[in-house]
Structures are given as C-alpha cells and as structure tokens.
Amino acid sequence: MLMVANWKMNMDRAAISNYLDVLSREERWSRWCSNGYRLVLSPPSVYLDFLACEIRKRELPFWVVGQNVCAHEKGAYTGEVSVDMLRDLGVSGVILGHSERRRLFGETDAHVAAKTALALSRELVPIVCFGETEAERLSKEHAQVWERQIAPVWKEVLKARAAGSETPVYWAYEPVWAIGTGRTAAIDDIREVAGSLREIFGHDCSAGLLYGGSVTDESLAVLVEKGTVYGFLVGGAFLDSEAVLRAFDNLTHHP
C-alpha cells in the first residue's frame, strides 16, 4: 500500500522539521513498512535534498519523490530538473501527469509518456495521474479518456520492459471533479477504472493502481480493497502530519 502525499507549493525547511518530528515520535513505521505499507512524500523540488537528508537523519523509512520532471534529458530548459537530478538527489520516483500540470501548463498525454520513459530509464518509479472532468464523465466519455491518456504512457512502458526494465509504474486515477471539491469516488467508480484497465491493457497495467481525490484520513479505509486499489494520492489532508497517522493507523487496522 503506497501513500503518497503530494505537497504541491506548500512546507518550507521549518513545516518540514516540524511535519518530520511528528511522525517520528510514531514508533510503528518499521512495523508498517514490513507489512506493506508505504509513505511517500512528494515537497515542492527545491526541498527535495533537504528532506531527504532529514528523513536520512532521523532513520524514517520513507521515500522522497518529485512532483515533477522535465520531458528533456539536459540542455537549454530554464526552470526545469532533469531525471539524473532526481536520481542524484537520490530520489524515489516522480509525480507525472498530475491534473493540474495538465490544466495549468499545458501538458500533453505525449509530455506525460516521453517523462514516463526517462524516469524508467533512469529507475526513477513513475506514478502516473489520469483520470476525466465531470463533463467527461456526464458524457460517458470517461472511459475513452481513460484510454487516451495511458495509451502512449503504457507503450514507453512496454518498451522500457522489452529493454529489460523491472522499476514498477503506479496509475494514479484522479477524476478531476472530485479533486479539491470534497467529494470522492466511490468504491464501484474505482472497479471500474480497474476493470477499464484490465481490459484495455491486461492485469499488468491495473495492478498498482492508486486513489486521489478529495481524500481524506478518514475516507482512505472506505476505499480500500484488495485486488483492486493499492494505495493513495493525498493533497491537502496530508499536510498535516497528525492526518498521515490518523491515515496508517485506520488502514492497519483494516480488515
């Protein structure tokens, strides 16, 4: 069970102390982490070395992962970080195609495969965001967004596979009409995604399939099911470091 909690443009050097001497004082985490279970923090990129030295520091079993990556290997980019930055950092994995770098800035479904691709080639895990507006869905187009926007995702994965690759790749379904509105997917909306998946792409592609959306602490344990979701995307509700408790404690104790 991955838990990746995206912090988007929030924390600085002192939320992150802070948010870090919180968990810390949680004596679990060597249990959690053999049993499955997973937290992955994603800060904004210029604290990317700075929490993973104090995560370091204090022997957490965490792992530290970009919100972002450039869909270039170097050159002339101004602003961006490239995958051998992240890998130098030693970072995890990478946030790819998140909703709102696809409203915001304009990314492609092409941006997204070309930044699945370098990341797999330099062992960076990949989670991958999809996921449709509420007009989309009220459409019933949900499902042929689905498709479009995994399809060239999948193929870079395919590939990177046939090279020899085993670095797993995490989907990370996000319906866009739920994403800081409160409301959340249910249960059955989650099935059909995987099903979707399964069926499309093969059993390969559904497995590591992960929730974002409005979560919550609370929400989490509802929409747990095995075979089906394998962990969570969080904004907002895990910038508190007490919710990210709440959250492991309700999910381990789970049936």
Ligand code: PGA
Given for the second form:
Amino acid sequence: MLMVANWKMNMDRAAISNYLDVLSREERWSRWCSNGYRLVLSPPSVYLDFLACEIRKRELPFWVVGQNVCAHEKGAYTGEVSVDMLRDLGVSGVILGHSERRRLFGETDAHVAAKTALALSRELVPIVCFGETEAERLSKEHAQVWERQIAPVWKEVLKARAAGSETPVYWAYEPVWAIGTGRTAAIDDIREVAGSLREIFGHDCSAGLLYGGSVTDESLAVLVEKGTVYGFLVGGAFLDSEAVLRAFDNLTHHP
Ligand code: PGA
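Just the form predicted on its own so far, so send over the form predicted together with the named molecule.
Full complex below, order starting with the chain above.
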C-alpha cells in the first residue's frame, strides 16, 4: 500500500528536517515496508534534492516523487523541470495531472499523456490524477470525465508497454469536490471507479488505484478496502508528521 504525502506548495528546509526527525523516532518503518506499506513524500521541486539527501542520511525507506514535470525533454522552457533532472536527483516518480495543475495552470489531458510517456521512457513512476468536479458528478457525467482523462494516458502506457517498459503506473482518483474540502468519497464511489477502470483497461487495476481527497488518519479507516484501493494521496493532513505516524499505525493494524 502506497501512502503519498503531497505537500503541494508548503514546507521549507527547517520544516522538512523537523518532519523527518519526528518520523525517524519511529522504529517500525522497515517492518511496515516489508509488510507492503510505503511512505512516499512529494515536496515542491526546489526541495526534492534536499529531501532525498536527508532521507538517505537518516536511512529511512521512503520514496520521493515530484509534483509535476515538463512535457518536453529539454531546452528553452523557462521555469520547467525535466524528467532527466528528476532522475538525476534520485526521484522515483512524479504526480501528473493533479486537478490544481489542470484548473490553475491549464494542463490538458494531452499534456498529462505526453508527460506520462516521457516519465515511462525514463523509468519514473507516474501517479496519474483524475477526477470529476462537483457539477460533473451532479449531472452524472463523472464516468465519462474519468474516461476522457484516462484514455489518452492509457494509450501512452500501452505504447510504452509494447516498447518494453515495466515501470508501474498508479491511477489516483481525486474528485475535485473532495480535495481540501473535508468531504471524502465513499467506498462505493471508489468501487465505481475501480469498475470503470476495469472497463477502460480491459483488466483489473486494483494493484494501481489510489484515492485522494480530504483523507486523514481517521477517515482512512473507512476507505481502506483490500482489493479495491492500493493506496492514498494525502494533502493537508500529511503536512503533519504525527498524522503520518497515526495513519501508519492505524493502517497496519487494519484487518
Ligand atoms: P487533501 O489534498 O488531502 O488536502 O484534500 C489531496 C490532494 O490534492 O492530493
């Protein structure tokens, strides 16, 4: 199970050190890891290097992923970060198509597909976000929205697979109405997503479905369902390292 902390545009070096100091006091990380529970941290890009170094220094078994990457390989793209730069820093993967990037920075389904292709070509694990707005859910268009967002990305995944890529891909269902609102999807909603993905992909994707949207260490308990969801993308709640510890403690005791 993957627990991805999306720090968004928060934290600084002092806060990161403090966060890792708190997590380092926990002695069960390697046991949790060997039982399949992995913490993944996603800092702002300027702190990827610092975070990766601090994790190595403390010998913690966490993965580091980016929050975004450029859809182009290299060149005149002022302000962007490339897949090779992420690789160079020892980053394992990258969150793609987060609704904040789509809504605030004009990212399209085509951009997300191009970024996924590039990430796979460099063995960077893509965590592809998708999800409907409240209006789309109310008008019962949500399943079409998922398909529209996922289909072009899936095409690229198939091309990469045909070219020999074995890099895993995670699909993060993040309904826009649940992000930062305190409202979480119900387990039935997540089961519906799993069913839709099965139709789009033509096979079961339970090994790759994550859920995100107002997850807390408490709400986790009702959302965990083995065989339906493989992990979670957590924003606000995981800015607090104590909440991360509580979440892992709860999860690993879950039947
Ligand atoms: P949230 O954010 O947990 O604060 O709702 C989740 C996300 O946007 O990935």
